[in-house]
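One chain is shown next in structure tokens, namely the form predicted together with protoporphyrin IX containing FE (HEM).
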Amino acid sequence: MAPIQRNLELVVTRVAGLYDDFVRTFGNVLFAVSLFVVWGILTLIGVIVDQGKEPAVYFATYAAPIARAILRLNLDNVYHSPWYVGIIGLILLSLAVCTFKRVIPARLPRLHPVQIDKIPLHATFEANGDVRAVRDSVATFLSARGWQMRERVFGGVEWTFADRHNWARRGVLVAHLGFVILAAGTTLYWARGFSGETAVLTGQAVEIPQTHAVLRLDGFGYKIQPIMTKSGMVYQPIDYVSHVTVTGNDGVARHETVRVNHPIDVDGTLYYQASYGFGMRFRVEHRGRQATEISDRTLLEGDSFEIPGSQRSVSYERFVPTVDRQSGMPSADPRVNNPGVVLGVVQSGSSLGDALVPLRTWIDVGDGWRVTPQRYVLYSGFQYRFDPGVPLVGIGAFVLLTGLIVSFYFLPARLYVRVDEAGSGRCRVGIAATTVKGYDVFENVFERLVVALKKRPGTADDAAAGGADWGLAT
């Protein structure tokens, strides 16, 4: 029994020791700052290293060992890597420990006596009158200037405590709480939200897999304005608009308009105007006979189709809205005026080349096959997103900002005042000040305060009192 008990005690002591170490480390601001540094570095890596690219891109950009390290360490997708999630987790943990173990005790100290001359910001001077009268007069003076006065007796000595912006001591707690709420809001999206993209051709409808809402594109329009600038012609987009019919959970079809910056809300999921493009109908024929299966499809930019009975495929690489009539080359004008398409031909995985093909003209792709871009159809790209964390993120942001403003613009300060008999109807007034941000920020205010305090009626003047003694110790 005894050895078991001893072992148990040993385990308890060990665990208590580990807990203390944990609290000491995670409750230290410098540890928090180290976490910020790691967080900052990871964030910066994501700015410098292109994110979410194919492995080949990294090998093309960096030396092989660096590219390998980027891929192995998930630095190609750093913001969703275990490192990033881990560091945010550690920051939240440290924030919690620090707030309870350090910030609260330090920011909300109990009223206690101090050794006035041990506090760097202090002054002592003499005043005429008895202790009670001087103490009352100091208290009246300070409370008239907005200081909140409290009196306590410690060991038979009466202390006066004056606080300024005492409520603002909670600013840090509010800022920290705001950050936690914000983090909770983002986590809620990870846990329960979703997003996706879809492209809808004019006249067609798609069902959104997650919500089963049906989105039909009735029409898409754009407005682009050519503007002559100092460095040449710029085609400035002015507006993109999708006219849609949406059917949500209630089964009722509604006509809506989606514009950039003006998403629509269908059963809590938002739909955004994200992109647009040109679908294309091709006529594909072999020695005069049309391959109907391919010809009936509308291809989006990037799609491709196989040439039946061959190893060859044709890809619709991009739409060229305006082919320059003189040069026969694509022009920069994004408005449709003499359109064409860029087609690529691939044989067994290797490219045979690209060609710019004006609309309704054909191109021979070998073995008697002809491809004719026939007709274009505009499509609209939508992004959709369901994010149950938005209200929390909003509240978190608001709380965080409130905390920052309270912490930065209201400086809580405490004055410790002690009045003692100095003989022959005089008293010695000792006053010291502390703030939550050290002494330097308060030095001038304290100096002015003491000067004014000494000028109260009935106070012996500076010279008679032997000079004030204030200032900061090294």
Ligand code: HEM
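For clarity, a rigid core is taken as the largest C-alpha set superposing within 1.5 Å between two forms. Nothing here was measured: the structure is a model prediction, and the numbers come from that model. Positions refer to the first chain, counted from 1. What changes on going to the form predicted on its own:
- Relative to the superposed core, residue 141 undergoes a Cα shift of 2 Å or more between these two forms.
- Once both forms are overlaid on the rigid core, the distance between the two CA positions of residue 196 between these two forms is under 2 angstroms.
- Residue 162 is among the residues whose C-alpha shifts by 2 Å or more between these two forms once the rigid core is aligned.
Form predicted on its own structure, per the form predicted together with protoporphyrin IX containing FE (HEM) context:
So it's only the chain below, everything else dropped.
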């Protein structure tokens, strides 16, 4: 049995050591701050790097090593990545350890006797009367000024404990609870929420893959206001308006209007006006004969098409609303007046250059192929988002703010009072004070409290001598 007992003790010792290391690590403030820094960096990456795109988009936007790193580390879907969820889990674990091992013991200390003279804020004075009368007088004095009084006996010695704003000790706990609610809201979005974007041509209908809602763009309009400034003419966008017909889960088609910062709600999913652009129809001909399959397509900026029977492709780079008639160059005016397009030609992966082609003129791309921009179609870019965690995030933010206000603007304090016989009908009163924010912030209040207590606590003379003034000061 002795070896078994020794092995058991060894296991218990090792487990206790691991537990102590765990508490020491996750209860460390610098460790918690480091976790928040990592969380902030991952969140920032999610803002900078477009989420949920095709791999080709990242290789077109970033250098190949960076694009590969984004894809391999799952940074193209960072909010659903194991890194992001894991760091939130570690933060919650650290908060739990800090709360139960550091915050609660510090903020909600148990009632216990102390060595009065060992606490920085302390005072000792003598008063006439027996122990019970003096103790009652002190308790009456403090209770009349809003202190919560409690009495305990330790080792045959009676102590009086007085607390002011004791409820405010829980401010940090409330703040921690607020962060937990915030984390729950973000986790709920991770588990059930989604977001995306889509471009809809005028007259076209698209189905949202996550909800199967149908969105048809009936018409799109925008307003541009020219403003003359010292540096020249500036064209200020005033309004983007999409007139849409949406069909949700109920199968009922409804006409809606989407404006910037005024989304519409379809079955709990919000649709935002994000952008707009110009789709383009091209007439593609080979030695006078039209290539119907290509000509029937409507291309968006960035789209391209292959030239049949060759390794050449033509890309629709961007739409130019106004081509200056004198210089033949793009104008800064975003209003449509003498429009054109910028086309790029690529041969076997190598760019052959770009060209500005006014509408209804043509460009020869070689081997008898001719491309003519024929007509443009406005399209509207929508972003959609379903986030079931929004109510929790709002509640969590409110709870967190409430906890911070309580923690910063209220000062919980505790008084330790001991009354002992001093002989000849006198008593010795020892009083000490502690707060959750150090001693300096309470020093002046404590000094006025001691002065008031020395002036016959609990009598009418005391109020005239300044006790009432101290009560206002706290």
